[in-house]
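We begin with a single chain expressed as structure tokens, specifically the form predicted alone.
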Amino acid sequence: MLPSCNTRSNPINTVTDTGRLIVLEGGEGAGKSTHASGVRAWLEQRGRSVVSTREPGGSPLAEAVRDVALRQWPEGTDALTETLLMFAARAAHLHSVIRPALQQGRDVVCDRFIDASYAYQGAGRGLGTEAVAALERLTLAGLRPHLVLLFDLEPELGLQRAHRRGDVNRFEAETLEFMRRVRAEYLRRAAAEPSRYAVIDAARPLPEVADEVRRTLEARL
């Protein structure tokens, strides 16, 4: 369904074989990681070869950068530094995991991708869309997800869920206002391109959410 990482003329994607990039996005506590295994299973049941991965992270180098990006530092982490770290991890991840898999015709299921930078750094941190877009052009070279599953829920509930899990990272420790900005940007991006995004109501019981994910995959893939 997707088109090659070297073709820049296609407005939807730049992958010329059958590999598909399927991304799960959402705020803290939205359940993305929980449903990623279900998406992989659905694809494998249909004979697809699948790579499951995450951002920031997904390769040894990218995971090392993730550790730096998520850690609490005595001097703090300003918005630009945080954004550059996220894109450094993404560049390593694309080079060693995502692009090779897509070029081999494999599907990639990724827990977070480029939308997270627009939501968290662009809107949440206030860096703005232009800076993120410039880094996207440099790093992704036109690559875009085939489908983005956006797990949406009220930030209050999401933060409650994240805190119940324990071991809170510095994003999960963010303010409610920060997470509201993140959610608003996710929804804005989904509304601007409904053919590529599917908004999933993540506030419902887990089986109901899983059913909607399955129905979405059947309809879109």
Second form
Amino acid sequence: MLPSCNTRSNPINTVTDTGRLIVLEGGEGAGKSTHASGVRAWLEQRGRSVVSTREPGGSPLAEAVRDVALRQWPEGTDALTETLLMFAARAAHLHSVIRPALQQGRDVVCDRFIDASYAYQGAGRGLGTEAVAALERLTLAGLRPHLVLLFDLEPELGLQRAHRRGDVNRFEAETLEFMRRVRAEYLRRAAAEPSRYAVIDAARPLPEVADEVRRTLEARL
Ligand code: TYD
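Show the form predicted in complex with thymidine-5'-diphosphate (TYD), please, the one above being the form predicted alone.
Below, the chain from earlier opens the complete complex, with every other chain and molecule after it.
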């Protein structure tokens, strides 16, 4: 058991937890942020209390770490520093937002979570699966998303969409090769555990993607 500053903290995923963690993932320009509000609305229509959040970020401390993680630094950001920043933000976010919400029986809809670290840092930056898995064990202590909606898109199309949106961050400025590694890792993780992942073809027009999201929620939740 990890030491915790929160003396009232309960282990997650016990019979007392009724909240579900639903995560939206995908490469750049996949449109997942747009669909997060649809997921929230779908849950609320079914009487669920919902917390919408995002990573990196989601709490004041974690948002401050996000600013540091996404900014261009004169000396660059090496892969390990970037990874530890993502996990520092995640630990703060879990502590102050995600775990309390789940313990209160609320559903959490999160724009990116642990799979992004495997895809972007583990595969994209080449840090490797084992390093990310070690940090996952330390930080998540067994917590796993109930459902991951993976918005899958050709990297060529995704980067085009991201650039059209303007205001390009360090990741959106990455190469096609980087984005191909990110996509392959997301798809590998989804294929390894189909019961927890739904792969959604995000190349189609928005209303069609929204329809598939709705059908997926009906089938899986
Ligand atoms: P954001 O502008 O929110 O991108 P998007 O709209 O595509 O989600 O920036 C978040 C970036 O952080 C995104 O490019 C992916 C990256 N990221 C990681 O590299 N590792 C992580 O663990 C997380 C959560 C995000």
